[in-house]
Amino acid sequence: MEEALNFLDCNCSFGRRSIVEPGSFYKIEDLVHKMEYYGIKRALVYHAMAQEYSPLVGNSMLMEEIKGYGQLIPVWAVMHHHTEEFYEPDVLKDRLRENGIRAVTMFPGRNDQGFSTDEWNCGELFDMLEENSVPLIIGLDQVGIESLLGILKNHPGLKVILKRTGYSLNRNLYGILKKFKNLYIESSGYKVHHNIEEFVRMFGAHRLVFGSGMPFHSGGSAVCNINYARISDEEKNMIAWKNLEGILGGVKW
C-alpha cells in the first residue's frame, strides 16, 4: 500500500483491573501511546470498572477520564434493568443520546456479571438497541454460541460485532454468518490460518471490523494482520475503518 491505513479500533479498554496480566497495561496514557506507536488513529474504548464492578460506575469513570482525548470514542457497558442496577431501556436511550454513545458492550458471562441474554431477561434492552441501530460489541466468551444465535434470530436489525472468536470456530461460524447478515467479526480475535483472505473470499470484506484487543493483546499483531493480508487495498480500508464508520454512522440519535 502507498498510504498507511486509517485504523479505527473497535476493541480497546483501559482502567485498573483486579489482575494485571504480564505485558499488559491499564493507564489511559499507555493506551494512547500504544495507539500512536502502532498507527491506530482512533479507538472505541470501555472502562475496566464497567466490566469488573458496575456498568454505571465504569461508564461514569469512562466519560470523565477520556476528556481531552479526542481519539477515544466511548463505549458504554450495558445490562438489563430488572434488578435496578441499571437504567430501564427508555431511560438508557436518553442517556446514550445525551452522551453521544454510538456503540455498547456487555459482560454477561458467569465470571463477570452473570446474567442471561435470553429474551425474558434482555429482550427489551435489545429491542431498544435494534430500534435505534446501536451496535452491540460482545465477546463469544461472554455469550456462547446458543445465546448468540438467540440474539441474532430475535433481533435481525441489531448489528452485533463478535470478538474473542478464537481459532477453532469456523465450522460453526460459517453457517451463522451465512444465515445472519447482522453479524460482524472483530479481526484480532479471529485467529485462523489465512483468516483474513479466506474470510474475505467467503463473505466479503464488509463483514470484518478491525480491533486490537488492547491491553490484553498486541496492537502490533492486529495491525500487521490487516496490512499484510493478501487482499486489495480497498478491502483493507474497509476492514481498517470504513465498515465501522458505516455502522456507527447508522445510529439514529
Given for the second form:
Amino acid sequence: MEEALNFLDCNCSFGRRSIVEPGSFYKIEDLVHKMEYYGIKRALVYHAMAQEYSPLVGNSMLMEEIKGYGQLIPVWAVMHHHTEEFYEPDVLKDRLRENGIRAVTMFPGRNDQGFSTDEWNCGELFDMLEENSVPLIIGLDQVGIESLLGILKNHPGLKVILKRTGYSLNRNLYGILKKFKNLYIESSGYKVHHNIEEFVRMFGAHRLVFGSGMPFHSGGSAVCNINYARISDEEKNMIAWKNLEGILGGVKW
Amino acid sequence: MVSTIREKAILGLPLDDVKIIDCHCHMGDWRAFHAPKNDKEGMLKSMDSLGIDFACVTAHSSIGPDYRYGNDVVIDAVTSYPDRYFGYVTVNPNYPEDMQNELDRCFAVPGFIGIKLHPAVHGQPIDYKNYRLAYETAEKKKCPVLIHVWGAGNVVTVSKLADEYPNAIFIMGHGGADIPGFEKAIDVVNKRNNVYIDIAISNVREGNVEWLVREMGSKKILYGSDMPFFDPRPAFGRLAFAMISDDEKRDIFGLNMEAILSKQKA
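Pass me the form predicted in complex with its partner chain as well; I've looked at the form predicted alone already.
Okay, now the whole complex, with that chain kicking things off.
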C-alpha cells in the first residue's frame, strides 16, 4: 500500500464500565487519541452505560458526550418494548430518525440485559429495523448461533454485522455465510489463521466490515489485520470503510 | 519518510529491519476447529508478509494426542527450512517410558532449541513428577521450556520450578492469560533471571503490552503469536502499535529470544 487506509470502525465504545483492565481506557478523549494513533478516521460508538446499565440512559449520555467529536458516529443500544423499559418499535423508529442514528446494537446476553432475541420477543423490533434498512451490530457472545440463525432467517433484509466470532467458528460460520447473505463479519474478532485471505476467497471482501473492539481490544491488532492482508488494495478499502459506508448509506433517513 | 515501526505498520510493510522471532507457534491441524493453511508453507506466507524471520514451533499433534507424529512434523519443518523454523521437542508425561528417547531423538536434529509442555491438554499439573526429566534436560542444556501457563496458580508453580532449575529458561506461554495471572507473572519475572512471558493470546487487550512493559521492562517479554492456532497479525499488531519505544519493540520482537538462544549455544 502506498497510502494508509481510511478506516471506518464499526465497533468502539467509551464511558465508565464495571471493569477497566490495566492499560485500557474509558474516556472519550482517549478513544479519539487512540483512533488517531492507529489511523482510524471515523468510528461508530456506543456508550458503555447502554450495555452495563440501561439502553435509554446510555444512549442519552452518548448523544450528549459525543458533541464536538465529528469523527464519532452514534450507535444506539436497543431492546424490545414489552416491559416498557424501552420504546415501542414505531416510536423507536422516530427517535432513531430524529437523532440521525444509522446503526444499532444490542446486548441480550445473560450477563448483560438478559432477554431472548427470538421472534416472539424481538420480532417487531427486527421488522422495524429491516423495513428501514438499519443494520444490527451484535456480538456472537450476546446472541449465540441458534438465535442468530433465527434473526437471519426471519429477517432476510436485516443486515447483521457479527462481532466476536473468534478463531474457532469456521466449521459453523462457513455454512451460515453460504446460506444467509445478510450476514457480515466484523474483522477484528475473526482471528482464524489466514483469516482475511481465506474469507475473501470464499465469500468476497464485501462481507467483511472493519472493527477494532476498542477499548477492550487492541486497535493496533485490528488495523494490522487489514494493513497486512494479502489481498488487493481495493479489497482492503472495501473492508476498511467502503462496505460499512454502503450499509449506512442504505438507511432510510 | 517511513522510519518507525508504527509508520511501517500503517502501510502494511514487512518489518525487514527488525529481528522477529516468534517464540510460540504450532503447526498442523487442530481437532476442535478449522485452521486454514496450517502447514509449513502456509505459515511461511504469514511470516513473510509481516517480516517474521523465525518461528519456533511445536506441532498441534504433539500437544494433543501423538507427540511422535507431531515431533516428526517439526523435524520436517526445521530440516526443510532451517533458516526459518526452530523446533521445540514436545513430550507427553503420560508416556514416561519414551521421554528420554524422544528428547534424544529430536535434539539430535539441528534446529531444535527447546522443549514444549502443554499440561492442560495432557491432563497433568506443570510440576507433575513425569515432567522432571524434561526440566532436568532443560537445566543441562540451558535451553528454553515453553509451557502453557493459564492463571495465577500456574504462574506460581512455574516460579517454584524456575528456582529449582536455575539454568533452564522458563517461557510462560500466554503470560498468565488473565489479569490476575499477568499480575502474578510480573512479580515472578521481576524476581528471577530465568523466567519470561510471551504475548500469544487471542484476547488482544488494548494497552496490555504497554502495561506489561511499564511493570516489568522490555527484556523479559517475547513475541509469540500461537500461529496457526490464530493468525499472527493480532499479536504482531498490538506490539507494532504499542505506545512504547522502538527499542523496546525490538527487544520483544526478537532480540530477547535471540539472546536466550545465544546463551544456549555458549
